[in-house]
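The chain below stands alone and is given in structure tokens; this is the form predicted alone.
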Amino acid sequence: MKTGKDAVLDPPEMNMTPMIDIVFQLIIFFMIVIDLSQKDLEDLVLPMSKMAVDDEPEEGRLYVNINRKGEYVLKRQKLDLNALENQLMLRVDQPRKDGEPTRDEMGLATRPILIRCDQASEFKHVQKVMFICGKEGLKIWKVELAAGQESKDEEE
């Protein structure tokens, strides 16, 4: 039997190396993006409480972290008290993703705030953030404090 010049002797093969490279790059990309979604939370040792309950975060909640040095951190940015107040003023009235209004009929902010403070920090830093929340321009009334849960073993 005669074979022509165009006849293929070997079946075609598919090179999978570029596809594997793309898949690994996508995996790395999504790992980085997922890590950035946790940018609101600082690595703190929270004070323990017997009354602490599991956290169910509300949509649009703001997080103010206070580290052991007493520094205020919002969105991974260290701020002094004046800058923190300015940032809260900007963020409290931003439109919410869930479509809820940013203020109620009395002018109070509907966006909650969670204050997370390291257990080695002094309470006066939490007090200052709470005072800022109550100022006339902000009027954040829903202030939550973060605490760690004591394990059952510690109670016995």
Partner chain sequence: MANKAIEEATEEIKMEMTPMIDVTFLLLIFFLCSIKFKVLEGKLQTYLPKDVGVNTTPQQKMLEKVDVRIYRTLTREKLDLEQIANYRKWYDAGGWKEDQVELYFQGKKLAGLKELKKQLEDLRERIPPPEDPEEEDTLKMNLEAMKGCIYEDIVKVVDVALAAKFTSITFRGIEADA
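Given the form predicted alone above, produce the structure of the same protein in the form predicted together with its partner chain.
Next up is only this chain, free of partner chains and other molecules.
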């Protein structure tokens, strides 16, 4: 047992365990918060497709979800067609994080749009979104249709 002078001169030891605890807690907290902020993808049942390619999202891609009831959902918000058009108008020309221009030389949007539609939703809803995409002011021509990837080996 150290007493008197010895104890005073001893350098104080830092207990690292609670600090590591807190650091990990913070990491987990931020990871969960980031996950919650990814609201682009609705929980839908997508149809399976053998020809669907791997989804490698381009920077700044726009998303539209169409649920089974035929409602348009953008960032967890249910919108009617007019509101959807307005929202897309607002987003399509927002500066891209990768510094690329938002329009090409023909004035077409460089951003693609991913349409995620429930397998049992009517196709006319997808067509309506496509129609909006072609409108003046939007001119989104890269349209991606979401589908589940089915193995090509599986024969029906």
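Note that the structure is a prediction, hence the values are computed from the model and not measured. Positions refer to the first chain, counted from 1. Definition used throughout: the rigid core is the maximal C-alpha set that superposes within 1.5 Å between two forms.
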Using a rigid core superposition, assess whether G134 undergoes a CA shift of 2 Å or more between these two forms. no
Can you read me the CA shift for P18 between these two forms, rigid core superposed, in Å? 7.0
